[in-house]
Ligand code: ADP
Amino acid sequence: MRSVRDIPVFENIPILVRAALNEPLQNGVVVDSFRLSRAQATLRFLAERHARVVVASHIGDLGTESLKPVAEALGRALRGVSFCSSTIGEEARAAIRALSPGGILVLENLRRNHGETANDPVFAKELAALADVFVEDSFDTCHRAHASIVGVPTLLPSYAGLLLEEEIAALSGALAPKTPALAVIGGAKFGTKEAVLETLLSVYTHVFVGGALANDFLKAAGQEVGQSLVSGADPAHIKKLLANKKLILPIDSLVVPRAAMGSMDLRGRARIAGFREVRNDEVILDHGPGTEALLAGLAKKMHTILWNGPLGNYENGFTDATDGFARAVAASGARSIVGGGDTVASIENLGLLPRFSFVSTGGGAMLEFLAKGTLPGIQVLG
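Present the coordinates for that one chain in the form predicted on its own.
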């Protein structure tokens, strides 16, 4: 895999960079600049070498949002940033022709064209026609078979950006951790986590399963999970993992009555339930203090900690276990590798980001890389 450092000529060359600019917006304003800040190293590297830098990215899942506010935020961090309201076509080509060496042009949201997510070869060809060189720097989407991820690199000389290189190095290192090592996997959807759990159980000293994902395991272990979210996964697959002595489950939960869901005072209706104490009309929304103490105690003893996914119903304000573990990891002195949107949000909100060794821009991409050791958008770079 060739690095952006290996590009033979930079001066006045149009270089298309697939960047990670998928930031949350509120009233048309960027409210979190984590990915935006991580994207800057490659863009600055190319601009300082007087390339004409063309940035392609997406924002949101529906293709309805615009990257213009993100381009404006990027322009406050880097010089020479402009925005084009088209992604392909004559308007985009004209804007690139007008771009000065060292200038940075952000194209409109890739997902405004259905050819992006469909990996349409015609759309990929039109994107590739905008530049002479392609740089992949969007690790967070490298697990997607989209036109800008796997189509364009087959049509142009292609290189890995600085952020992509950093992600690969850090996560490859996480697959050979200094022990004792703890992996914590939260979130939901057992089907998307099974492969990574199998991999982590083979190399980590302990693997803790948390969040809604733990409900599948607790149910398979014989605990009542009431009306809690479960994935409906094959119990045989779960029981196979449960048989591994490295696997750790929550020992208590924060639960509320199902009838209280949607209540303005949901937290006020919560109670702590130990193993086998959840009632059949209750919903598990977070881990309890016993589980928090268990994880904090483990964190103190580890040389390496890997973490992806929240430990509670984070979007509804059940953040105690997630925030508690973030503080424990920050205080542990272990090498810490973390990823996932809500996980990173917790760390940022607590002001702890600098105390983590590596924070990935990927959620699903991080898990898939850990499971497989590569991703489609990396493989296509050769």
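Positions refer to the first chain, counted from 1. We call the rigid core whatever largest set of C-alpha positions still superposes within 1.5 Å between the two forms. Owing to the predicted nature of the structure, the values given are computational and were not obtained by experimental measurement. What changes on going to the form predicted in complex with the ligand:
G333 shows a C-alpha shift below 2 Å between the two forms [criterion: core-superposed Cα displacement of 2 Å]. Residue displacement note: E48 has its CA displaced by under 2 Å between the two forms (rigid core superposed).
With the core held fixed, the Cα of N316 is displaced between the two forms by 2 Å or more.
Previous: the form predicted on its own; requested now: the form predicted in complex with the ligand:
Coming up is the bare chain, nothing alongside it.
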């Protein structure tokens, strides 16, 4: 795989960068800048070498939102940023022709065109026609077979951007951790986490399964989980994973009565349920203090800690286990690697992100990379 540093000529060359500018917007205002700040290194690198930098990204899932406010936010961090209200076509081509060396042009949301998610070869060709060189820097979408991810690199000389390289190096490192090593996988999206558990069980010293994900395992282990969130995962597969002695489950839970769900101050209605103490009319929303202490004790002894997925329903006030573990990791001195939209948001709320060794910009992409060691958007870079 060739790096953006290997591009032979930069001066005045139109270079298309697939970046991750999909920041959350509220009423058209950018309300977070985590991705934007991480996207800057490659754009600055190319601008400083006087390339004509053309940036393509998506924002939101549906293609209804505009990248204009994100381009404006980028313009407050970097010089020479402009926005084009088209993604392809004559307006985009004219804006690129008018771009001066070192200038950065942000194209409109890729998903405005259905060809993006459909990986339409005609759309890929139109995108590729905008530039002479392609740089892939959007790690968080590299698991998707979209036109800008897997189509364009087959049509242009293609290189990995600085953020993509950083992600690959850090996550490859996480697949060969300095031991003892602890992996913590929580959250709720079981479908995206199942495959990674197998890989982690083969490489890590301990694998803790937490969050709503733990409910499936507790249930398969014969415990009552009441009305808690469970997935439709195959119990036979879960039993197979459970048989691995490296796998650790929560030993206690914070539960609320089903009837209290939706009420104000739900957190105030919670009680601690120990092992096998959850009743069938209750909902597990967090881990209990025993589990928190178990994780904190483990964290202290680890060289490496990998974490994806909040340990409780943190948006509704069930932040104890997630916050407790974030603090334990920050204080541990271990090499810490973390990723996942909700996980990063919950650590950011605590102001502890700078205390982690590596924060991935990927959620699903990070998990798939860890499970398979590569991604479609990386493989296509050759």
